[in-house]
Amino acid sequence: MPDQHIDLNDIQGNIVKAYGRFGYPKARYIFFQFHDVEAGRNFIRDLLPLITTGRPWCKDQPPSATTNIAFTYQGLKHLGLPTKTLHSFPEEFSMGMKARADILGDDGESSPTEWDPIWHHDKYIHMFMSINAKSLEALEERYKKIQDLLKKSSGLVTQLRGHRDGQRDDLPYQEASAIFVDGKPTPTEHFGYQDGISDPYFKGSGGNPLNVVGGGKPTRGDPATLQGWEPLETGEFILGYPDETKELPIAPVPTLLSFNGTFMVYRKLHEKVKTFHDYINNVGKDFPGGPEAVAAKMAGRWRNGAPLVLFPTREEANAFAQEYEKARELAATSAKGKKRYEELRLKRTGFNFGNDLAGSRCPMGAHIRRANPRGCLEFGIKDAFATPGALDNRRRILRRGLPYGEVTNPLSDDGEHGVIFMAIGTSIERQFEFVQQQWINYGNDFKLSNQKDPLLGNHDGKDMFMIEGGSPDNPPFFCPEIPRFVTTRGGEYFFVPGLTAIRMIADNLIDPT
């Protein structure tokens, strides 16, 4: 399998590692503002020893907590970066997320006027920090270190308040955590779906090579094998390396500032759990398979993670999920169990929609089909492109983040619970914004006119979702008057520099000439 050497010691760890999968179920997201250039640089310099890189961890000595940082356009401006450098950043980044609300579909309940108070601050957010930890104790310990460094700035660097949690709206940070059941973290989110099953796999990432199945770009081989996938090009996710066009992605100057860096989208997404369950229960009364089948058709997977294209019935999906969990438990103690677990893992992620082009199993408009078409946009035209993913390989994004809040009252949507969604890629416009505008809030590429993603679309109660039928005895089913299930509560665009670039910013060494 072709690969590419990249300097993982110079790349921030949250780019190449989805920390939740590495045993870091607790997180805290913090936002800062600089009131003095030198104080801001000194704070960043002090943070450098704490920043977690992408280098592989010793098996028995992973860190108890990780720390990573990123900057807004205004933050870089307040750190004194030269005008020529600032003007070399992409327009969408310099504008910021609020200014792109129309493109993103952040209207109505999701309008920036409805966001958490921190996003209404009179002055701009300048810096983002994430702390991911193995335990709450480790999280608090790392947070205290950050607070000690912050005190050294004598108020010239401030931590911004204004996050909501149900009781207050002036919290100093956004807490996030995997959902725990019986004291153990789970991969589920508040709607009950298993989340984060596959993530893009790219050259040089240092991840498990098996992750290329379902995570790479599809070839014309068997999708349940390594021959069915190839790693995506590094430049889709990290600046300074060739992308899928075999060219270097557009990047700010000087080169050392952008090299080994990338861009990150941060969004706080509130999940209306009551509205969601009320809707699928109501519509499910008339749909074969009931509410759970409706939920599966909307997502493209059953809530236990089994893909519809391979497991069209709930019974098949449950049987697979039980075998999968059993093999996962045995994998740590048995070579036979490990082998079987790897086989089932490949099956869970290794599929495409080549045998379901009409959507009779997984609807054309289902969420997973929109977010990652897996080559299905060829629409059955034999060998239309050199690779079946030619139309969607350049739209892939690395997903990071965790759920936040708890559903304390399932009979109300008023609680504070949802997902902190972070998307990483070298082009906010080409990757995240395109997917959000054209695939989530529009359906033309899937021959669905203006139909929206049933789960994430900015619905107004007038939209419908079509579940394709497969025969005269199984006609299409229409889910009418879909309400908005997910609303935006805040967000911003950030630049994630490499370690060399962070040192250059701290030491005022950015020279674009």
Contents of the next structure:
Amino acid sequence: MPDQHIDLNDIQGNIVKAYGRFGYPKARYIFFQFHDVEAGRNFIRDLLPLITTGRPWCKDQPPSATTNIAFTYQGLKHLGLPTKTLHSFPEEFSMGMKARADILGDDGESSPTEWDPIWHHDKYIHMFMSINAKSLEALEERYKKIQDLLKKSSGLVTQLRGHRDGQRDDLPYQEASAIFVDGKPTPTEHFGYQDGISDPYFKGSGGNPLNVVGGGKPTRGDPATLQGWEPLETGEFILGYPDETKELPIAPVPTLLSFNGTFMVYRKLHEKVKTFHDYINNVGKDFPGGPEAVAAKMAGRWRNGAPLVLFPTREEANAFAQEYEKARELAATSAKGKKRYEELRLKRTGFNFGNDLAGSRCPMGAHIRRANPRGCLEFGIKDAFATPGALDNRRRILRRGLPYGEVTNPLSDDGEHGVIFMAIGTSIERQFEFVQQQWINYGNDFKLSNQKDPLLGNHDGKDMFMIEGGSPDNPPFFCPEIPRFVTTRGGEYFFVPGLTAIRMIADNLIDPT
Amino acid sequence: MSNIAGKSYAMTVITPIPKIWAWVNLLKFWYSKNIRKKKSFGLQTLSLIHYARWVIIRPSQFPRLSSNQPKEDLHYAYMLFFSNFNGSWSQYVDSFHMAIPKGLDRIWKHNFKYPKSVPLQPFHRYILHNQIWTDHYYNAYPLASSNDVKAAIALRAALLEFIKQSENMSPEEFQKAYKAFLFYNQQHIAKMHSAPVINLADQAKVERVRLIESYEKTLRDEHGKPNF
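Moving from the form predicted alone to the form predicted in complex with the partner chain:
The next block holds the full complex; its first chain is the one shown before.
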């Protein structure tokens, strides 16, 4: 089947590119409010030339900084979109993230009342902007350009304050950055895991075809090879194209408003570094393999990224990680090095759980098995479903974002450090909310009753996590009384229009009739 | 009135089917139950389902409260579909549609205006149009999913057997046997609690809190000690 052609010039760049992996380790997230329809429209018209599209960078010089924007339901309302159009947006989007707290499990210390001050008011945030940059200087330069445009509105468009950084709680933006070690950006987050290894791969995305392995939808072929995977349908991630149900996804009207657009979830997730390390150290005293093995069993990967399914022991995982890092460095200099690097890359993504049905390598409840089941919901029953990914192909999300803050004191949970997590897909309810509710904070689909994702679940200190055993002398191990390691500190749902749609909004050309 | 009780959802769908095709379906159902006996693996692997049942109701079988009640003049026979499952309406319908689209089409294809199971939105509309809302729904184990019940039954039987077997074991033998018992039953061990919120209706939220509280009470006796 020919690849789906999609107009990458009309699609915002953050949908098809995880900038962090393209050499943009610095980011700033900014939120705006419109006080006047015309001023709002003028501001976004002025922004248009700065917006980064999905156009491949092999053809032209990559910019030193990127800019993307997205709108809340309230934002679209304040830009004067017709009522009929507003009503055609999905319910979860118009409600906004705070109103969905019961579904998302944002309770206790994750409750909206505990979020950064910017999220405290209702109907407050209208527009999101992300700047990603190769360097801090490039970031500042782009930020200044935006400030100049903002000044033109004479206060009728305001930049909202209220982000916390540990000292202050009224900062005008959320800063984020890859964690640097020896002056080099790393793909790790604050718990020390390599993050963002398998991102969905879809038709027309223009990404490296090797990313289909582990990132596409499973076929019945060998998961270690390209034959084991197919690209997901474009309509799972971009409106206006067929999705996995062989139809166009439900989208707001008129068609030109939604075409090449999508929805995005923004979440600020605080990581309790001390709680995490205390827990793996304590439990690791009793678990064979120690704290590092507990951390690996919770995630389904060793912290260096090696998947448990292919690398069951720490020695194998470490040897692989060293070889992988070496190959990554050599890849830039020789063709042979590049080939070796690509082979090794597949070892991080080219697997499923077909040879580990009982979870003796990767626990049934481990994070990666929940968030991307890779066809394991067939439970090894051959050909049970029309396709092995029947229950997971429609639940995939493009993950974007970067860590924020620094861990200055590993002996404390306080301070500001975590992950700015963004999830992109054509249905927030079917994709992000479903995964968060049914797979992260619940376990029935995995036959795990109410067991939650050990890392991301909204634990209350009473949950347990079972690490399945492998033989009668190696029984299951129960990690008791899991505390909450990650808490929500803010977030909202956004619509990410295509470039044509942004122009139409700016020129007041949206007519749904 | 709700289709939801505890972790379960009850779905009733009644669809008209031309009388002649109703007979054909009756034969097909009879054949697959009595002759073919092939297990429907797809349906059984969808572990969110308690059960699903299809029944043909012929026009003459429609109940009357008494012989005084006039007979209805029905142009179609009807197919009753009844299922209980865990999860939301769309999770269930979408799972069916993605996992066993051909099986659904085989059963429903002669029904009046059945659109086929793929694409999804016409199928959604068909089910919703023909769904009968549940008036009363009793659930004996509101905090248990079908997987939880199955696991509990298996674990209970295994545990009783283990107790019997282990009565006269030495401590060393017991430790070995207990480890093996845990290993062979690990897939049945998990911690049960309330369902996630399926529905943001206030009534559903209040009911959920009530269930959690009554369940937590059963875990402790009147002195606050664990009660097993």
